[in-house]
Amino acid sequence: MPEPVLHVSDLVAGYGRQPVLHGLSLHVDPAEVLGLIGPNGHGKTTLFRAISGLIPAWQGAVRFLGEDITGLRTPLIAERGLVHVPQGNHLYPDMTVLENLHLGAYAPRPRKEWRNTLEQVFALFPRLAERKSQRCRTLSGGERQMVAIGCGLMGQPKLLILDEPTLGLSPRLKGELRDAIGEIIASGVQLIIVEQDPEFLRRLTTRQVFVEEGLTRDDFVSGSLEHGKIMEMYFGMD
């Protein structure tokens, strides 16, 4: 079999002295499209923390396309192509759109096809183009998220880890932005993506991983639950 996209192994990882993962294992295949589920709070996003390098890993080790990337800095993880958009967009709110995006291209490989990139960027998100000289303090809660993710993918990822891409979201610029994502898989970028919403989760994603209490609990292909048992992972109920 070909060896994974991204393999993570017996991760521990927190904050001060208290871990938040407790040996967590997970692996993205070529051509899978991984989601994450599970209640708040129990290691998701700590997990994209510690994959790309903001937070160290206490014990374990994280493989992208074949190198140990364990204990790397996170510009050198972003540079191999394994790129985090982090739950809450972090923009430069006094920069422009345009000025943002760029800063997606900061890495040596990527800077090389910026122009291109941004070309693709604004033809996923139009609205972008629309606004490129606008402060982005200005701009609504979607916009900002379609920069977020615009300046993940001006880093040209090979893996794009997204953590709540939708969160506070109207159910309108939710459904625009799953259309997007959704052009961006048919793009041939591997994805991971964490969301609250299973049905979100199961239109985009061909595998997904239940995370609890810092571990993962249960591996299924998408859509082979019905709502009411997933909802049963979340909340315990009968």
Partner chain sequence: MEWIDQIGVAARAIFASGLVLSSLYVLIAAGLAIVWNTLGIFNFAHGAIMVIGAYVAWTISDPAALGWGMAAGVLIAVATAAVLGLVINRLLILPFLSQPNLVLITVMTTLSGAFFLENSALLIWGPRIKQLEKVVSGNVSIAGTAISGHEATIIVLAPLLMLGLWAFLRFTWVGSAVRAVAQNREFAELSGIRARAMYAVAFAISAGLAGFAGVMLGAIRFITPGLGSEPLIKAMIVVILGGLGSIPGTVVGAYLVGFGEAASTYFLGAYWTQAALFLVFIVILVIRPNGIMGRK
Second form
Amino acid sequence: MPEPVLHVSDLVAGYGRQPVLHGLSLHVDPAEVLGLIGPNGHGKTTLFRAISGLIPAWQGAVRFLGEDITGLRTPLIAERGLVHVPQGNHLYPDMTVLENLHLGAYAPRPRKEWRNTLEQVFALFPRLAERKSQRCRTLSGGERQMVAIGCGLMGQPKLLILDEPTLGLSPRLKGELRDAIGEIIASGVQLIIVEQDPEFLRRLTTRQVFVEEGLTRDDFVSGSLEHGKIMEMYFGMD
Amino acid sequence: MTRKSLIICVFFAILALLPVVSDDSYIRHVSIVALLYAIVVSGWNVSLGFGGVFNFAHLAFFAIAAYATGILTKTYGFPSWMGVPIGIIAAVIASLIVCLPVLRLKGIYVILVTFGFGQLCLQFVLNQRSLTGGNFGFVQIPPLRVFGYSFRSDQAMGYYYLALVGLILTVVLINWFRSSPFGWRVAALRENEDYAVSRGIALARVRLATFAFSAIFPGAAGAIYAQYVRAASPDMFGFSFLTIALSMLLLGGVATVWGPVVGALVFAILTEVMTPLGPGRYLVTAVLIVAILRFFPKGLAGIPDGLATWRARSRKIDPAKGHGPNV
Amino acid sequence: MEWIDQIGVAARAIFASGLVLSSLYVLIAAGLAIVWNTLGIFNFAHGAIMVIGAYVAWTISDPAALGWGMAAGVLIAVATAAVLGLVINRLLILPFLSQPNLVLITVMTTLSGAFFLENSALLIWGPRIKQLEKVVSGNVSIAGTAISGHEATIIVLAPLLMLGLWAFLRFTWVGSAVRAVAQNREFAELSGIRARAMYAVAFAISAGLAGFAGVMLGAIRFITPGLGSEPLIKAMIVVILGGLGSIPGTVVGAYLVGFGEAASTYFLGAYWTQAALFLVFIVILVIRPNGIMGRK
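Cool, the form predicted alone is there; where's the form predicted in complex with the partner chain?
Full complex below, order starting with the chain above.
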């Protein structure tokens, strides 16, 4: 059996003295596209922050492409091709779109081919090509999200983590962005994506995992996520 | 009588008996300066520690008081017993002037404005040579003399007790301040300014009062200092005084009543011990400040607490071991 | 028409000395600004780094010491200053980086750093006043006023260095990364940018500029351990005037303060100028804390 691309085992992490993840385990196999779903505040973002080294793992281990990356500094993890696009509009607000994308390719490997990658990103998000000399501060929420995903792609990820990219967008923009993410997946980039729409996850991802109270619940086989069950899990747990 | 108040009484009793034990003029001088420092630093603790306002003009209040006392008693012939009231009034006025711009500012800007104020005063002192003595300082300030008793007699015994009484009053006043409604308001503003203001605390009034209150102490100490050494010098606005006072405050522990007092006395002794090092003692001072900030952010006052946690931790095996952030 | 001549004389004198002062302030303030920009801290040891730079250049170049010539003096001084900047960053800034009140703590640590460096200078080089040779000898005439070749060098080099700094920050990978860390540290690290290394780069550049400014100043004024404190305070005014952290704003601020100081020295005299500058400084801080060019 081939080694998983990402293997998270018994991860404990949190903020201050308060753990948010209570021994969470997760794996992404080669050629798999993983969808994460679950109520807000139950550890999805914390999981990603611990994977990419933004917060320390208190216990447990993270292995990426067969190597232990637990405790490695964030930039070194990013250099290995594990690229995390954080939630919200985390950009360089006073730089242009082009500068933002350019810096996405800072690591040595993607840096060599950044012009090619840039063309691909512009092909995916034509709107960014139009706005390339505009400061990110002046962009709309949807455009910023495109820049953020674009920056992630500029890093030529071996595994891309998208933390709820459609959060707070209008339905029309959501659709647009989801189409783009579909194209990214079709182009062969492996990714983990957080979404609150089971329908969307089922369409795009090969496997879905439910994260709740800092742990993963049963893996859902594609197609088994029914609306009613999700509603129950979100609201009906007495 | 609680154990704490017993310790306090013993502490002051030792200080009060010190002149009886030794009349060595050098020890006397060092202890007078240490007591005055303790007063100044305690005052700084009011604005910086309890108030959380990074007021870098505090030592300028001390210098202003010294100059005001010197100039009014020497040039304008005020009686020497008015020195301390003059010093206090001058320092309080100065503090209110500094506080006005500070009311509108936050963070680094507060530091820059208060710092700039000290430099502005320094420039003024250097400019007004005929009034202040300029570069050379203001010298031959009349010593304190009340009903024919010179405070300089018996190796400056009078100044020693004056400073000691000053320190006792300081501790009493600040202790009162800390547990008064006024003190609570000050602490509330430090902890959460927006919330405190929304709960009806008048930021401007409380902050002005904090500054004025904190300036009383450098005001009194500056006046006594000027009358004791009979001079006020532009150095008093400089970096060295500021750094020394800062290390005393940090050494003792910010936002505690006793921290600055203990810090000032310990530091003064330390400085004397280090005298053979010459300018090297300043290097030690600098290293000390950084080390305290790095390893003992609560200063000496934090040691009992730290010990308690350490003891508690070593007594029982921590069930959450490994669960803490391993930074 | 004698009064026209007199105005001409005044204007020329103000112009020449204003240019020299402004150029020095540009060098010093740019270093402060770049550190404020990337790390969000105010380095009070900046002036002390200048002092060390000046003393090192003296030791290397002065015939009474090593006597290796001025070129070696400048180079080694700048290098020493840059290394010093790295040490300050490592010992006085990085350990406190995760503290919530970083700005205030680093004011204290860098003040102690300044105290340490100035007293070290006193211990190493003694209280005797020293002066550096001029980097360039001879005189140059600017707008009819003669200034030394050394001062002319400063006037020319300051804008060139700023241009170089701007190009570095704008067009190189590392320069862009320094700006990136300043704007969003977390996002930068997620792209593989090593924030700590960028802080080191910013500090080294800042300190190198300070060292260079110290050498230049040391040939105009006498070198004492306190050489840096007055220019540092001027540079603080410049940085505030320009809006904390903005390099173009800092350059404009430097020329404003420099010419303002020159004019005020001419009309009011040296002593009142200092007081006037501080008054302006405090008034600006209160009216426009974000600087004359800063935005809300």
